[in-house]
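Here we start with a single chain on its own, the form predicted alone, put down as structure tokens.
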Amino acid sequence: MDFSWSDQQRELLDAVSRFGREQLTYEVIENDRNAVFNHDAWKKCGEFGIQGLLVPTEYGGLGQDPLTTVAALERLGYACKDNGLLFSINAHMWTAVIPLVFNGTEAQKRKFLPGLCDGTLIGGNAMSEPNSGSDAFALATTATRAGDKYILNGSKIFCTNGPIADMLVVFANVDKSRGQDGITAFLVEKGAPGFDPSHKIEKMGVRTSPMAEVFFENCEVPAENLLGKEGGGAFLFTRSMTWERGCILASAVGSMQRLLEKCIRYANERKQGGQSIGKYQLVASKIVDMKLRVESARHILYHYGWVAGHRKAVYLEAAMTKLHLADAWVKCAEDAIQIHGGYGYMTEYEVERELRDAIGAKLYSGTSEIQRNIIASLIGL
């Protein structure tokens, strides 16, 4: 297992770091306070190629492998403090772009992927429902075939990018008697008759990433927007979730590295009792623990990326990556606040926001408890 970078990989990763430093160092405090999504930053990321990292070049992407992709997102997370923007980018990549890459028809790929790559289109998915939760496949939303279109009825909740999306991958049941074998995926475009994504949801963290509850009332979807085949939605969703679990917190590793360096600087500069607080064992131990978490998080992330590029079945690695990175990010943010003391609790120091942004990582893409269940089942328990 070789994590050394080729000249081409190093050139790309250095370019991502430089891009983030030069283009994504805008003020986040006010945007977070007012839940403002930065469309300009989104477009800049698209123009650079972030949203198309894994997409084949013939559809407008950069055609990178999984390991290079997660390393690039890690560097983006280090340079950019807007975790909401990064969350929206990840939701877009793993729940809209990846299903199209693997399951889209040639016509669908040609129609959607170039715009999804270059930042002119925003994507997301609509799977979770008010009464389904972790039982993701217990869908009440239905899809009925009517000639050359499908009619969707139902509602979805926790739809990242919902209020701003140009296209959502929507999961509905074409035959409830078939259980999860009736689940089917559709590409629902903005402005579709009967589609209402306007019900915004306020959140504790990643507030700069828009979220909505969406409704489908006799929503008309052309049959050509069927993604995959009827009844193939459960497999499609599982595959996209595996990608998401393995990759969605790659940028968090960069955030943790940034937090670590911030804490080291503060511990050296802050004086108490005639010496820097970093000389006190309890403070130093917290920073050492942060360092260990960052390194272990980076290693498990790169391990997932390497394995994902070499074999198809990565369910175990994806679940372990998601579980460990979520726990590590939350604990690093908690320690960062404690090290900064009262200042860490203040908005202007931008540490408390990291904790608010991190906590959601233990909930989305399958809770940490669900990841433990998955891991347990895959190791024979």
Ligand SMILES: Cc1cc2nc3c(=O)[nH]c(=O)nc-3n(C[C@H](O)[C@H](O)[C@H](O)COP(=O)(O)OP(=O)(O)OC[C@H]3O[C@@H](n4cnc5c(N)ncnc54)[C@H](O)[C@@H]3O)c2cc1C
Second form
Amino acid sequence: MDFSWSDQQRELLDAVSRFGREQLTYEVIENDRNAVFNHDAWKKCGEFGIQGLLVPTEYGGLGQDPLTTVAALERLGYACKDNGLLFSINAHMWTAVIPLVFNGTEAQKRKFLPGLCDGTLIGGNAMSEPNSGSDAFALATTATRAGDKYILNGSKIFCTNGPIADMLVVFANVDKSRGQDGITAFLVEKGAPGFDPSHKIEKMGVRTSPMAEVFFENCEVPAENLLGKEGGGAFLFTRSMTWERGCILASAVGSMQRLLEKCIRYANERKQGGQSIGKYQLVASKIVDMKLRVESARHILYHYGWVAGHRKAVYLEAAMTKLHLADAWVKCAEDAIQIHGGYGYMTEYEVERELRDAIGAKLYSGTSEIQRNIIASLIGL
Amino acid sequence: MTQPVEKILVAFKSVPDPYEAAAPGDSGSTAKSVINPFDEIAIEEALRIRERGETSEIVGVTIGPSSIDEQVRAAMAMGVDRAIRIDDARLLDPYAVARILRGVIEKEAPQLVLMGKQAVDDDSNQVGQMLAGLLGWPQATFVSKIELLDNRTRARCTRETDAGLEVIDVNLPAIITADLRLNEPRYVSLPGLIKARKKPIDVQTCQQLGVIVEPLTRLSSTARPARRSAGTRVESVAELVIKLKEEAKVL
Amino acid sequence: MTKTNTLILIEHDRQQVKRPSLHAVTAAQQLGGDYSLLLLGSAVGEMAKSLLGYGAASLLVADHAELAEPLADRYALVIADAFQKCGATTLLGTSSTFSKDILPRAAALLDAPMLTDVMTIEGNGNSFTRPINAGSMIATVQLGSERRVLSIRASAFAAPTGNTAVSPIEQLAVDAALLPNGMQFVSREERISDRPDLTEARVVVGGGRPLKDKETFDRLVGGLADALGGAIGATRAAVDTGLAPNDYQIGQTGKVIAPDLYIALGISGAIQHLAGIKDSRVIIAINKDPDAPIFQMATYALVGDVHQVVPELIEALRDRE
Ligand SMILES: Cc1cc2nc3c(=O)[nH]c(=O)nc-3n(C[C@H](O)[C@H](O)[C@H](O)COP(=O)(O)OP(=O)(O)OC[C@H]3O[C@@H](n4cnc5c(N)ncnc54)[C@H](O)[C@@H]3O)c2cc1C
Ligand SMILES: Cc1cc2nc3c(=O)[nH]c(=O)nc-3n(C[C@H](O)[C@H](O)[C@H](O)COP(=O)(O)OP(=O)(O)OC[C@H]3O[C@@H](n4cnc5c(N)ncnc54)[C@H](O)[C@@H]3O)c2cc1C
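Can I get the form predicted in complex with this ligand as well, since the one above is the form predicted alone?
Below is the whole assembly, all chains and molecules, this chain first.
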């Protein structure tokens, strides 16, 4: 067992830290209030290489391993306080890029991956529907083959990046009688006839990441945009979902570290009753717990990254990582507010936003309850 | 003697990261190093000159042990064509550095040498000027704008002086030292970094250059300066004015 | 030519001697031995007269039309020549862009090492302290050579007092034919200001990035400076966004100041900026972020919005009269 980075990993991670620090430290309060997505920052991340971290070099990516990738995203999360931007990047990487890398045809990879890597294209997925959330495979959207096209009908909800996406991975059923074996993935491009991703949804946190309700009304998708096989959608979804669970909160570990440091500074600086509040054991122990939470979150994340680079079946590790990181992030943000007192509740201090941003982590990519269900069944309950 | 710029030599130094921001999760790691920010500006300027088609080659040079290869690769990742590292692990003073660089310049024969005006660790602000003196070349220090004139045989330089901006012309070959506002350096992208791993670093020694130098400056100790302690919080402008008058007696 | 131990380079703006450059006299006295002053320029006869009462062994004057502008190649050559002729071992100046441009070049011509920004002289005049790493560390250094070049920090050495003995003037012959020709002066931006010089002012008001635009900067920073009869300074961030000219920059790579009172308006307190203000006697910081690092070194800290607080402060200072 060896916990050290190789020189090449360190060099890459240092470059990410520096990029984040120099290019991504813009003000977020206004953007959050007005739910504004930072296109410019997206583009910079793409040019720098973030979106393509895991993509093989022949398709414009960097071919990095999962461990280096999650550590890089952690660095980014530490430097950049725009959790919404990072959430959009994550949705793009795990729900659009990964399915293409593993299930795309050569032509599809050549067409989409270079742009998805360098920041010119934005991707996302559309799975959840008004009547199917946790039970995703109960989806109602249909796809019917018509010559060299598929015709999609139905609606999707909670589609991250929907309003700004150039392409979405959309799940529909080609034959309801086959149940989940009818579920099929399609690449739906912006501007496709009958495709309407324009209905924005307001939300509590990660407000700078746009979300849409998406409608398909006799939406035409060319047959070459079938992703994987007809009926292969459920498997494809499960695979990309596993990547997503393991990696999507890597940047949250960076935010937690940032919150921890902010709390330490504040606890030393703020004086009440004639001493720094950090001298009160109740405050100190909160911060110690926070430190433990950040460290354990980082370790479970790195372990997941390592495992994902060494073997195929990582469902258990992915679910545990997702569950633990989501809980840790929310608790950290909540404690950070408590430590900052009334100031922590005020927008200007930028702590309350972290809590709003964190809470969604218990919902997307499978709720915390669903992660517990998965873990329970995988450990034999 | 003057000939149009064909080759630019950029000297750069590896320094501790001035931002000192330890990355999360790096428990107990040593301080990170980066290319001296002013030298990075010099590299960027060389790249821009090449992008305008006003030079064909950029050679980077630095002095230090192999532990600074990460900064050498960063320079190549930015776009330097070729990089030389003079392998020398000693703590050198600016005059020693200038003499080693003279050796490199005599061998490489560039028409223009760029470097930062100072290194942010040592803060000496000497090497460029000393090098110009040793070579008998013109110099332009603290430069915030460079324009090549007369078929690239002369450089018009805007200098940032205490009294404001000053413009001078220097005949080439010359040494130009970069100030902060010369440009904003591009960041090293990850694809650039990975590509640079494949480029070789040309490692040379002082012996090979035929340069024998001994530093004449000896650092005997370093210490933290006495810290100013945080003072008093005042709650209002009125209170501030009273303090200034009665306690600080500056009004 | 009169022999001497230390040769001091005098800086001027073609009208007047820069007062901080005389602080080198105090440093020369600490080094011990004789010192001479060296004045270069064109038609500097009047100025030379103002330099007679500082106890120097002699005042060397290189007065020639070809020296009208301080071009480093020429100046360094003339300085090195004078240094050798008077048999000096130390070449001394006060840190400024003028001396930082010229002295290292002269050092190379003299085959001597140089120390920049010397703050104290210790141990028989052969050990020196100087700031490194943006002033976050102080290095103690010795020089292992007979000849040496030093530039001192004006704020670390007092203005000369005591020895007012009158010095003889010695003219240095300048052979124009021997002067290098590779550098040509083109122009200089001249700014006229009623405010005192930044490095000499008793009160300095510094402004940071949140001053938004030039108009606001002038109104708040300029307004407060005028209310106190002070000079204006700025952070690099403020200069970079065009709020103030380059030569207003205070810090590691700008000017180092040591006024009685420094007022920092909307300045975060990056170490590179602090490097330039550390020696101020009283520092007031006004910042809306209670965690701003500047508060860790401010004598008086006021948490507030500059757009609101500064007009109030200007008002309060006016009422005082
Ligand atoms: C910020 C954000 C971004 C999102 N982005 C996307 C996206 O890009 N694409 C996309 O397709 N979807 C996206 N979603 C949707 C997300 O995947 C769903 O919200 C999630 O799967 C839960 O579905 P639901 O909201 O319908 O809740 P429901 O499934 O209705 O669950 C309601 C409650 O019941 C619990 N519950 C449900 N089933 C079980 C069970 N079997 N055992 C125990 N408890 C159960 C849940 O844990 C939860 O507490 C996003 C959601 C959020 C909050
Ligand atoms: C090699 C190098 C050399 C450098 N040299 C120098 C140098 O010589 N001098 C220098 O200054 N910098 C230098 N810097 C830059 C330095 O690191 C900082 O970036 C710079 O000093 C920050 O300037 P600032 O305080 O104006 O801006 P910011 O860091 O943006 O700080 C603005 C501050 O204003 C506060 N604020 C915002 N709005 C308001 C309001 N309405 N009212 C009150 N307060 C408000 C904020 O809380 C914040 O603290 C150098 C950097 C490098 C890398």
